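Presented as structure tokens, the chain that follows is alone, the form predicted on its own.
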Amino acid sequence: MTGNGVLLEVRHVHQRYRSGERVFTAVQDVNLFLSAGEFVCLLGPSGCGKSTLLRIITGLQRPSQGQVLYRGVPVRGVNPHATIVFQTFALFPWLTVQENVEVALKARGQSPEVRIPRAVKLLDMVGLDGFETAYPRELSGGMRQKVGFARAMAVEPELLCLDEPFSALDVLSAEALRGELLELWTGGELPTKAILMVTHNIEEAVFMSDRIVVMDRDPGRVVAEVAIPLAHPRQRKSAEFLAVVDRVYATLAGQTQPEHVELGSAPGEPGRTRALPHIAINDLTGLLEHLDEAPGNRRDIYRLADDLSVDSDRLLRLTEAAELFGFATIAEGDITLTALGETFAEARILARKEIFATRLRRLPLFRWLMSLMRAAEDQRLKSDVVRMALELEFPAEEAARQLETAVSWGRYAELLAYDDDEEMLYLEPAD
């Protein structure tokens, strides 16, 4: 693939790290390339290893496994062609606005003759001219980004990474820093040959990038790419552009598989143990009460964002549940209730619980943490000791998200309690 313009190359790229006796995959076997004059987004769920890809590219993390290649090149250490925005503003706040561009060149041994210039040139060019003399703590959210962004841009790297750049800034000022940042780039005015942007949000990908490359967590993989063969500027509301969208969601979300594959397995036994989508129950029965008024209780997916104003991620965390608990079923970027999911969308608040508690109990992580509390004495936990048995499943912070998640359902449905003060776990007695 080297040559023709070529700048990137992730060659079955591997990531792993232990935790205690567990080896835990964060990405496997991940192979893409990057040409210059492109602008590609990674695009999956939370936890599918993107902004560890991302940092591998860049060369802040060394992979377990594999290669990646510059110019053909093998990269050894920070990659100095390439830098990279994260999510966070990352300024300093003891330094001006100029000052917080100026550090990347002072870095590089630029003198004051050289970096001045730059960096003043570098926020007029983002829009920040009039503010080099004001300090962090004066700007909005949008106004440091883009500080962030000039930052990047002083060193005049051949790739630009960007990490989530808009996920921190409120709806209006990530849409028009969105915005600017195309005009930029598709202006040419950017002293850059391609940019790669790690991003969650499906629109925003179909919006901004000519390509997507799309990934999928446990482990973390890529499981698509899309070309999106739309000019600049796009209309959201266009067919093709919503075609592309709709394309993208029936990627992520799949389509439903029997049941024994959906359930996965418990941990301890054999196979991936399943882990439960992080999502409130109230959203849960929102989005089953929308979809039983839909026509014939179908929806397309993408139609759901807007409907129900909640982001992509979110979004099919939801789906994935109701698929998990078989009130609907997926497939071809549609969601459709099933008899069961459209019986507890009508049903009064005590006969939903009980559907819940039904559905809840099939679930093979929830059952092996009812078989944990069953044989502990007066059938009491501590949640410390529930989250490290989860830990052998699961990284740290997952596990964590984990018990949170399973004892936020159990509460609901009237199978645990929990005590906040001794943060112990505990049955709730059968009737």
Ligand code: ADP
Given for the second form:
Amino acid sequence: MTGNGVLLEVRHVHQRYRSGERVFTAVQDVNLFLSAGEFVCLLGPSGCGKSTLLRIITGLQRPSQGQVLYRGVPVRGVNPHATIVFQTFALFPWLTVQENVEVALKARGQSPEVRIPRAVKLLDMVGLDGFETAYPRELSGGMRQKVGFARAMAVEPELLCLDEPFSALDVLSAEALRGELLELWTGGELPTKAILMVTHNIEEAVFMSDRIVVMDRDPGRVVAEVAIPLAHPRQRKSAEFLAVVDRVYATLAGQTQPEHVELGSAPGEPGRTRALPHIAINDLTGLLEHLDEAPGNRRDIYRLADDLSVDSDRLLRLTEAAELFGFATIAEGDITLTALGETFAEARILARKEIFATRLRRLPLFRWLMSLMRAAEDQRLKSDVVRMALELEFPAEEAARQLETAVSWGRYAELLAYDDDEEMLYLEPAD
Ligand code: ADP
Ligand code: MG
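Cool, the form predicted on its own is there; where's the form predicted in complex with this ligand?
Time for the whole complex; same chain goes first.
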């Protein structure tokens, strides 16, 4: 080990992907350190390159540029000292729980005399004793994920990488499993020297880790680091805990920018095309109505997650949308309704639609879509055509989601109609 206990060093890592015509930067100039004894979270919205970075770190993928060092040595090929636990761990359905753990050991050439007791011990450690002979289908999602942990632990990785390991579980199982992992980690029972966990959930990151590396997307990059000097077990409702959560929200929610910066540019124009945050109109109106009732029409963003019972990822998309439409401003982790937002919140449905339509028309991406349709024959377009045009700007999956969001907003504003059977977009006649 290098003297200062640094296990992992990521140096100027970039990852570019090709998507149709376009090459885009999924990860831009990421630098990070991880020392023995640390539990670090990589936190950021979906699409900011967290999984990509984790694959690069474990050597499953080579970066377009930059370097990963493990104990000071450049990683070439799969890093034997690291393992990943994915969001849904792929267990072999035809093997028992115990055999699923043993596979990892068998692959390393260990004899049954060694691997059987080891597998049994690991299952006991994650609380699955008595389930050794069960098959994956007989287990709940939370239990299956525990088998995943046990299997990852079997090879005694120095560096345990977790990619959103709790996000596919129901709320209660996720919470139980977080607690159990933390107990094992803080109790020193894991053979692991450091944990690097990817999540898009702010509370989860603050609950579990020693340090949060905050990422943002377009392009995926590190925007901040937040240390969490709180002892375990942490109390989610304590003032210290909430203060850290508040700080992370403030980092991720940013600050309202001048309008021309906020709006970005349209596809095909110079400058960055501003992606639409994927939100449902109902959720947005819910947020605005809630702010309208709050004292001073203002609220700490982190408190809204509880108020509205949404997770941090969804909440940040909502606050971003409110800001993009000019319904709210964001500063220092607070969100405040604007006069327009207040008018919207208090208006009836038709007036709301009109306000929404006016605001929607200013969004460059939507403006672009409308002009594309006005130029089309009979003012209608196959949705595929629009999607392909968007693929020049966004990766395929994101292009499809951008289109879906634009169409659902356009329909609400009664600016667009969409025929599901024909997959055709129509311009609503202007009154
Ligand atoms: P996250 O895990 O933060 O959600 P990902 O690392 O999965 O982010 O993806 C970052 C971006 O790169 C996304 O836009 C995603 O669509 C894109 N992407 C990921 N893997 C590939 C790939 N193999 N080829 C092309 N694009 C990819
Ligand atoms: Mg991911």
